[in-house]
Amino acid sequence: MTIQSQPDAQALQAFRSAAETLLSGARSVSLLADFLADRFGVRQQLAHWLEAVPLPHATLLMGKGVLDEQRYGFAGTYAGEGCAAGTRRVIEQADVILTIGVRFTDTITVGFTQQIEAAKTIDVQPFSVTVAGQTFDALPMSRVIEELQQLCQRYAARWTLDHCQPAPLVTDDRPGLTQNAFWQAIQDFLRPGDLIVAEQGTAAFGAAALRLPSGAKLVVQPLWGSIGYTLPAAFGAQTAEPERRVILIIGDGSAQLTVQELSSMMRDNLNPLIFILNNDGYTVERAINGASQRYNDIAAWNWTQIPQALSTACPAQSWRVLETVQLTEVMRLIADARRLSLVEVVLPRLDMPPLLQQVSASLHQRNSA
């Protein structure tokens, strides 16, 4: 549902004039969307806009899934210096950048490394819009998007469409099951309409590189970084949409904080597909500070027996995988499972997705300054 309020007529006219001045002189335009576009109900509006006016477009990590990642013009997940060069080029180097519901934060942008110049940006927020540094208040997001789409349709014939394909997932030749191998397997496992819930840490930063199927959505919360959030969040998500395939990806340290909600899932006969990334502790914290510190160690659990401990009936099924071939075989078995499925994925302790390597290096440098 779109959240609406009545716009201020004078502010609307002034905004339209300022936006037209900027867009009419542009040779290229890009669009960057984030989670507030989803929260304020303009997902379908954006889809119709990009269908009518093809633009190079991307999302940030927290807004991943707001735009159809299979649509022509999708350039990947934007993360400042942490994203692919092509993604960064088509977004940052456009003459005009349209930012819709965007909130830049440190972990999402590798320490605020975004190069989004205010002088060429139209920044749309829930109840205001800023055009080249001039803010117009009392304008709801939905109405602003309506006006911008009309302006884009008027001037799009003058623009070049600088397109790039999203960067492929990183692969390697290391033996055993690695982060890169796991995320490639997840990419192949995803289906249209899936709801992926990825815990803050290696899970969220690995998920950033995925290219979501149409209709799929990613739930992450790097804005707050509250570990343990995603396990009960997956419970709530599947309670709301019991027929939707819910995939939870969570680290072992985070899971230990809220694992008791597995019992509620089993009680309610829910069937999430849960991947526990067992990398022997808080890998994200090891990367930022204290690789060998004891406070980043956790107690070793027998994860595959946790469901049995939390339910006398135990309708769940569990596996422990240490090799890629095991993981892909288990994925084949659980793809259409109608009961809770828990897969313990054993990964090297200090292995991490490429984006997390960049983010942790940035945070470590800032913490050391």
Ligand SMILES: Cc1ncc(C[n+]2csc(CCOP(=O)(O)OP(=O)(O)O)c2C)c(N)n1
Given for the second form:
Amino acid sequence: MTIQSQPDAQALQAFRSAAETLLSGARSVSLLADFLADRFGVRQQLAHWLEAVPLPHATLLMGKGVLDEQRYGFAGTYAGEGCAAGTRRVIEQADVILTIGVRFTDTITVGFTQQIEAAKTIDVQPFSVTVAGQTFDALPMSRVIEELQQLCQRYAARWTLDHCQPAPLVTDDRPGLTQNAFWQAIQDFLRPGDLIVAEQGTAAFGAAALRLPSGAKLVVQPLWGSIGYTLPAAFGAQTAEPERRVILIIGDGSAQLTVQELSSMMRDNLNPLIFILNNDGYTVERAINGASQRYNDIAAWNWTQIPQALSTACPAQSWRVLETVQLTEVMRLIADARRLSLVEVVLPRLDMPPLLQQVSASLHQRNSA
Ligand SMILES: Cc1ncc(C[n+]2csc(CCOP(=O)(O)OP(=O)(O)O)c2C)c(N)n1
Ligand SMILES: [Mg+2]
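Output block for the form predicted in complex with the ligand, input the form predicted alone:
In what comes next, the whole complex appears, and the chain from above leads the way.
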């Protein structure tokens, strides 16, 4: 999809010269992209740009997958204070920062801790661009990107490429199946082109640390965070793209809100791979407030029996795993499954992926201030 509209010639000229002033004087330039770049159809354009001009680049969690995470220069998922020091450095400390379709939102910036100085930023939005604080309207995103790519090609020889590898996943030596072990197994399980849908909860925060294979896409919704969204979203995604491998990762609390859509998926003979993170309730809420309060508890379900209750001719297969070796063995079995596969992953109640630990610490600090 490309959004077409006529650019204002004068605004275009004024923007070009403002951008040129900034870029021609820079010694380093970084690029940060987010979900609006995907929604406004400039994904391919960004890929060509980064091929022509190597720049250190990152996305926010909501835009994860809009850039090829296997490309040289990919620095990880940017989250302000919540991301690796190297990711922060290459994005924030460049002389000029190009932000493309970015919306800084509360949780995924660990409470707006991003340090993106307006004076050195070129901020490209769907229908306008702001260069060092000066806004130029009526300029569509794809047209602005065309100009920026040309300017970058002209001046890139002057820039140094401050490179950093994305931080590896955190490992731990605790026994049993932990969040860290689960995400490492998911990382190893992913393939190019996968469509991963991760629910608001430990799922989305854990997905932030993945390094996606080329062509993989991640669907998350931390901006509005309406839990239960991802189960029917996975149904919609696979209806739209039946040949793509759809992997849904959803918390037990969220799944209880919209679980009946499993029945529609089975009716349509869809084959999503569904991981239900059973950590005995609302862990992401426990992280914020009332770790042991009853309002964060949910009723315990026999997850592996749910598909049978929701389909008279149940085509699904289900497993419950409590150990990492069981999880990896089940992953091997379902990697190319042609029917709905549901894996209940039993995890510790208060176990959280690293980004959620940071968000939680930051919220506690503010709530007690
Ligand atoms: C519709 C809706 N109801 C309630 C909430 C508040 N809320 C946000 S996350 C969450 C708990 C999610 O729990 P779960 O899906 O089990 O995830 P995890 O335990 O992995 O964090 C709740 C209740 C919300 N965001 N949206
Ligand atoms: Mg849960």
